[in-house]
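The chain below stands alone, shown as structure tokens; this is the form predicted on its own.
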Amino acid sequence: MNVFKLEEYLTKHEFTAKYLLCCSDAQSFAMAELVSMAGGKDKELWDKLTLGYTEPYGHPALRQRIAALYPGLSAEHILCFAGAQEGIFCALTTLIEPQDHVVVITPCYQSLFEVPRAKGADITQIALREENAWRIDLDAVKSALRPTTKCVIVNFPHNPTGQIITEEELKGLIDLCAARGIWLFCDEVYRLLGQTDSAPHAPPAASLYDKALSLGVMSKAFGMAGLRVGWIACKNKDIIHKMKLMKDYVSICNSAPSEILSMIALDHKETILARNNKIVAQNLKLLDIFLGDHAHLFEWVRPQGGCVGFVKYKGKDGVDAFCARLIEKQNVLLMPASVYDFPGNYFRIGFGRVNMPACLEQLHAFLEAEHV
């Protein structure tokens, strides 16, 4: 496979940069804080936990709690993975065969098109456009479909633009797929984060369509990336089993402590999500002010979901040079669009963490020093 540009970029900078202004996850929790939430059976499970193997499909109680996020689904429709990345790999390796045609909405997490490409699929990428407010173009998707199209792959709320898909748009996409028996893979890792009354998020695709796979994870909305627990929800139990057979060649099963900690978090999801959504809302207000104050340099389509946005940089030097100087001189990390193989002077900014105001202060100091 090709080098995973985003992960290689983060490997180089994420653990050395002091001010991370491109993070794609919500604020994390201290271990003691999460464990203190446990009560009743969860506390007993944690206290008596032994570090043995876990069930390949995921702990039954964990799968039940995940299924509660998907109207109409039950635990048998959930398969747990060691993070969302493993879910992407197992699902698309299982679904895609050589000579299949796959439609992918871009920009996106690189594995969403690299895994089908590695299986020998013919890939059609449909780029979201800023002039269309980064919204999905159903006419473009329809035009891209072929008799050999096996799967359509989308990511909403979208990383890196923060755009959502509406329920009407999602149902329109499902109609296109259902008419041709096409699988729909939906990366929905931000679905519970950043929602507003004026821009409600669509229901999970797996609740609406028998051949939809909805990807979820503890990393993004819950802010618990270190647990490495993800999942796929799908009504089709046959494909759930086939993905489990692929998982047998990868992680085999999840970490036992991570499963119990995920259960504790899901049992307190309202509290956790309320805290993280409050941080996102507050940071968005600060970004509105900051980008307005520096409108000669930056502009964006304001995100409607998740905790990342795609900002256009108007400087003459170009976004890659700008981001390189920023990390070198001010120790502030942004993510240029080139990491996504996406053209144009854009960078990803993250606003899910409590230290974002401090990061913005450093960015402001850099701009003042550069006299821009």
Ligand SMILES: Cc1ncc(COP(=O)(O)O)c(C=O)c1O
Second form
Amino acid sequence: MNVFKLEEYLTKHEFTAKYLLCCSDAQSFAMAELVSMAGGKDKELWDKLTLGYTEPYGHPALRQRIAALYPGLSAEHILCFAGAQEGIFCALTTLIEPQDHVVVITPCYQSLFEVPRAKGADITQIALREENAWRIDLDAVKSALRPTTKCVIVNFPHNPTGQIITEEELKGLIDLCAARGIWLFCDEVYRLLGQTDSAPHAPPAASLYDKALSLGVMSKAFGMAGLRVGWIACKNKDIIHKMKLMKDYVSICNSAPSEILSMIALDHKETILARNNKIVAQNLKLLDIFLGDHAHLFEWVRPQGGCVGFVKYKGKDGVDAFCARLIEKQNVLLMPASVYDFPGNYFRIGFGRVNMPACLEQLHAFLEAEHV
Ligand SMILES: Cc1ncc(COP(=O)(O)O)c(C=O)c1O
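Mind sharing the form predicted together with this ligand? What's above is the form predicted on its own.
And the full complex, kicking off with our chain again.
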């Protein structure tokens, strides 16, 4: 398999850079704070927890709580994974065979096309375009479909642009897939975060289409990436079972403490999501001001979901040189588009964390020092 450029970039910088300004997850919680939220039953589960193997599909009570996020689905339609990444791996290795054709929207999280490619599939990448406000182009998807197309792969709210798919667009995409019996893999890891009144997010794909797989996770909106708890929701129980057979070759089952902690978080989702969405909304306002003040250098299509955005850099030196200098001189981490193999002078900026204003101050200081 090819090197996962984004993960390799983060491996190099994420734990050494002081100011992380490209994170894709919301503010995390201290474990003690989360445990203190636990009500009677969850507290008992936590206190009496033993560290044996857990159920391969996921704790039944956890699957039940996850299913509550998907109208029309129940626990049997949920398979838990070690993070979203394992879900991508198990789903796409299960679904895709060498003779298949796959359509993927790019730029994207690399495993979304790398796993089908490693299985030998023929991949058509459809690039989102800034001129189209990074929105999905259903005509382009339609023209890419072939009789051998097995799966269409999308990610909304989108990493790295923060753009969304509307309910109407999602239904249009589902119509294209349903008419041809094509699977729809919908990476929805940024759902429940960054929604604005003016741009409501679509419902989860798995609630709308029997052959849709909705990928979810505790990492992003809940800010609990260290739990490594993700899942796939799908109405098709046969594919849930087949993915479980693949999971038997990777993690086998989830971490026991993480399952209970996830249950506690899901029981308090209103409180947790309200806190994180407030941070995102406040940070977005600061970014509006910052990008407006530096319009000669930066420009973006304002994100409508999640906690990342894709900023165009107008400096003559190019975005890779800019990001490299910024980390070296000011200890601030951005993520250039080259990490996504995407052409153009763009970088990903993250605004899910409470220290974003401090990171922005450092970026400002760097620009002052460079006199730009
Ligand atoms: C679009 C997308 N999908 C999947 C993942 C993987 O999520 P996790 O780290 O929870 O496995 C990420 C992580 O950044 C992501 O951005």
